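Only one chain is shown below, in C-alpha cells, and it's the form predicted alone.
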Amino acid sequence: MADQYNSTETLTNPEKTRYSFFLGCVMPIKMPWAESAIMQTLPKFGVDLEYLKKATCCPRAGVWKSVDERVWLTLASYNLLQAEGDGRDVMASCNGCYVTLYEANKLLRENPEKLKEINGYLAETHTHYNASIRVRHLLEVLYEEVGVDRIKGESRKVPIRVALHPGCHMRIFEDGRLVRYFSELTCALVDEVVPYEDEQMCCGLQANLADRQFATYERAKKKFDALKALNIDALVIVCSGCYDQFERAVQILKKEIGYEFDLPIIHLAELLALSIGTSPDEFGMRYLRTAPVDSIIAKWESDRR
C-alpha cells in the first residue's frame, strides 16, 4: 500500500518538513496536554508546525465513507486544500483522522474524473483542491525526519515502564511501519516497553455504533483486565479515537459496576516532552486525565535532579 508521495524521501527536501496539524475533533477538548506537547516539542527538532486553519470534522471514513462518499470526499478534500493553499503538507497524530485524510487524499491523486467531480462540489464554497499535498502521521514525521538517532541524542529517557496500544487503523499499511514506528519511537523514550497478549486487541471505538455494551466490556475492559496485571506505569497512544473510547468506557464501567481503572493514559508526544525536560506544568500534562499522572511526574523530577 506504499506510494510514492508518502515515502521516506524527505529530509532532501526542506518544504517537507512544513506542516499543518489537524487536530480533529478529540484531541482540542479531551487531550489539551497532548496538543500543547506536539506543538512545543516538534519545533525543537526542526518541524515548522502550524494548526490547520478553518478545519473541519475529518470526517471518519468508518462512518461517511460508507454512507455518502461525496460527503466523506467533500469534507475531508476541504480540510486538504486549507493546507494545500499554504504550500503545507498535512500532518495527523489521531489514526482515524489519519486514514480518513490520507485514503481521500490517495484516491482522489489516483483518479482525475472523482478529483473533478468533488471540486464540482467544493466550487459551491469558491475552493478547489489540486491533491498535490502527502498526508503524513506524526509517527512518519517523527521516525523518517527527525529521526530516532537523533532523539536518543537530544533526550532523556523517562524512567518509566509502559505498555502500548497501537490501535486499528495504525496498521494501515501492509509492511506495518507505522506500528513500528510507534515501538521504536517509544522504546528510545522509556525505560522498558512490556508487550502483552491484547496489544493488538482493537479499543472498541467503532463497535460503539452497533453494540456500546460489546464495545465497553469485550474490547475495552478486557485491555483493561490486561494492562492492570503488568505492573507498568502507564498505556501509551496516539490515537485521540482510541483515547476517546477509553475515557468513556472508563467511566462507564466505573458508574455500571464500580470498576476501577487507575492507570494513566498517556500520550507518546507527553514522553518526547518529558525526554526533553520540557516540564509537565508547561504543557498541562495535569489536567483533565482518566487517571493522575503524578507518580509518573515524580519518577520524572527524581531523575532529573
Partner chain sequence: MSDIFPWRRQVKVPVPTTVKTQLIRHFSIGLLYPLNEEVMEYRRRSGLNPVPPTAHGYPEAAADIQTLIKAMKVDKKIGLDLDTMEYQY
Contents of the next structure:
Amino acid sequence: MADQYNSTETLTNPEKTRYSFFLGCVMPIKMPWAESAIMQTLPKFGVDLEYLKKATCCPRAGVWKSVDERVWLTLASYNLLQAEGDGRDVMASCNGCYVTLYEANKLLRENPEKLKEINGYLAETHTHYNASIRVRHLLEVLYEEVGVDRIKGESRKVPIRVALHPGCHMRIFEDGRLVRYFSELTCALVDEVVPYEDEQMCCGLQANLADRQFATYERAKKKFDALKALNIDALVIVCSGCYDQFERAVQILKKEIGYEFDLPIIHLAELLALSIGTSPDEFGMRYLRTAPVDSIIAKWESDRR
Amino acid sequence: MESVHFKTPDLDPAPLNTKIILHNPDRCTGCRQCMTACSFKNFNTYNYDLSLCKVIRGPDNEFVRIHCHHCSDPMCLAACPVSAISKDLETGIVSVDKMRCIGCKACTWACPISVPQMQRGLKAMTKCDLCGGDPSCIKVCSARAIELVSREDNR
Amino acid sequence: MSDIFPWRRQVKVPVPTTVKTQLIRHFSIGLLYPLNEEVMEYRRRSGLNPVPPTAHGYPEAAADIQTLIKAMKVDKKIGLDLDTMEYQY
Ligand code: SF4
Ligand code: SF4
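Could I have the structure of this protein in the form predicted together with the partner chain, to go alongside the form predicted alone above?
Next comes the full complex, this chain leading.
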C-alpha cells in the first residue's frame, strides 16, 4: 500500500484507462448539450467512458476549505469512491469539480492519516475509499490520451472564429499545461482562435459569494464587452462553473439594464462532435442556450454540403 | 533643557528566512477568492470591505494585490504612539495588539500601502497577520498567483 | 480572549447568507440545482436519459450526504437542522 501513495500516477488498470464521467451540479441541468456531446463523442475516439453514478456536489472546495476541511475531503471521497468501486478513474469537465476532486484525492493519497479519518466518517454510510484512483480533466484525456494529431486526422474544422475562456481553476499547474491543451485542442477544431485582452480574467462566479453586483458588472460584463468587440462566432468554455456564471449574468444584465449578449457560449465537446460530423440535433445543440447557435449550425452545414 | 526623546526600536534586520506573500500579476485572474477566504477567516463572512487583502485593477489594467509585506523595518510599527504594533523577530509577522491600540490610525497613514484598517465595532486597528503563518488566501488561489516565500530566496 | 474574560461565551456565527440556500439544496438533493419537467424534456431531446445518473436519480446519495454531515457534526457547527432544513441562527 505504501508505494501506492508515493506515486500520484499509479493506474488502477495499466493497460487501458477507463473513466467515470463526473457530471457535477451544473452540466446535467443547464448544459445537456455538453453532456450529450461528451458522452457521444469521446467513445468514438476510443475513450472508455461511463457515467459516475450517484454523483453529488463535488463539493465547493473554496467554501468548505475555510468552513471545515473535513467536509470537502469526505464529500469528495464519497464521489470518488463510486468510480473506484467500478475500477475506473474519474474524468471531470468542470474546472471547479476537477480541482476539488483532484486536490482532495492528492491530499488523501499523500496523507494516510487523513484518509483514515475520512474513512471513519464514510463508514457511517457503509462505504470506503482507498484513494487508489486518479482524477483527470477532460482536456488531459483528450490531449494526452487521444492526442491532437488523431483528432486532426479524424475531424474536419468547423468554419468559425472563436474566443476562449479558460477559467481560474484551469491554471492550477505551474506549467499552465491545461490552458495550453485547451487552446491547442480548440485550434485544431476551428478556423481561428482570437485572443483578447481579458482572456485571463475570472468569470466572476466566486465573487457572487461576496458581491453579486461586482461579479456581474465588473467581471462578466467586462468580459462580454471585450468579446462583443471581437466580431467572432462563439465563446468556447469547458468549465460548467464558468458557464453557470455567464448564463446567470446574461439574464441579470438583460433584466437590469437591457444588455444583450448574443454571442453563443459553447462547450469544447460540441466543437469536437460537430467536427466529426455529428449532427447538432443529435446532441440537442439548439436547446437551453443563452443565445441562438443557428449561425454556427448554418456555417457548419454549408461547409458539410 | 527639555528634549523629546524618540526611541527607535533596536531591531535586528529581519531574519532572512521569514516568510512573506508574493503575488504574481501574470497569473492572477482577479477572481478575488483570496479576499473571500480572508474575510471569512477573520470575520466569518464573505465581505470584500472586510478583507485584509485587496485585489484591484492597476494602472495598466493588470491585477494588483495589496497585502501586508510584514516589512523588515515596519513604518506602521514606528508610527504607533502606544507601541501596539510589534514584529515577531522569529516569524517576521507584524501584528497589532488590539487591547493596546487606541485607534488613532497613525499606522494606516504611515504604511506605504495603507494596510492597517479600522475594525468595525471594535475601534481598533486590524491587519493581516499571515493567519499565524498559514495564510487562508494561499490555500484557495487556484491560479497559483500567490505564494508564501522566504525573503532569502526572493531577494 | 477567554483567559481575560472567562465569563464571556463564544458568539454563534451564522454561515454567510449567500451560501445558506445553496447548502440547504446541497444537503436535501445532494446537488446545487434541482431537476424540473422542462429540463427533463430538453434532456430527452438531447438524446439523454431525462433523469441524470447523479443524486437526482439516486436519492439515497442525498441521504448519505446527510449522514456524513451528521457524522462530522457540521450541521451543529453551521446551525442547520437537517430534519426541518431551517437555520437556528
Ligand atoms: S485568489 Fe489568486 S487569482 Fe484570485 S484574485 Fe486572489 S491572487 Fe488573484
Ligand atoms: S502594515 Fe504596512 S508598514 Fe506595516 S508591516 Fe505591513 S506593509 Fe509594512
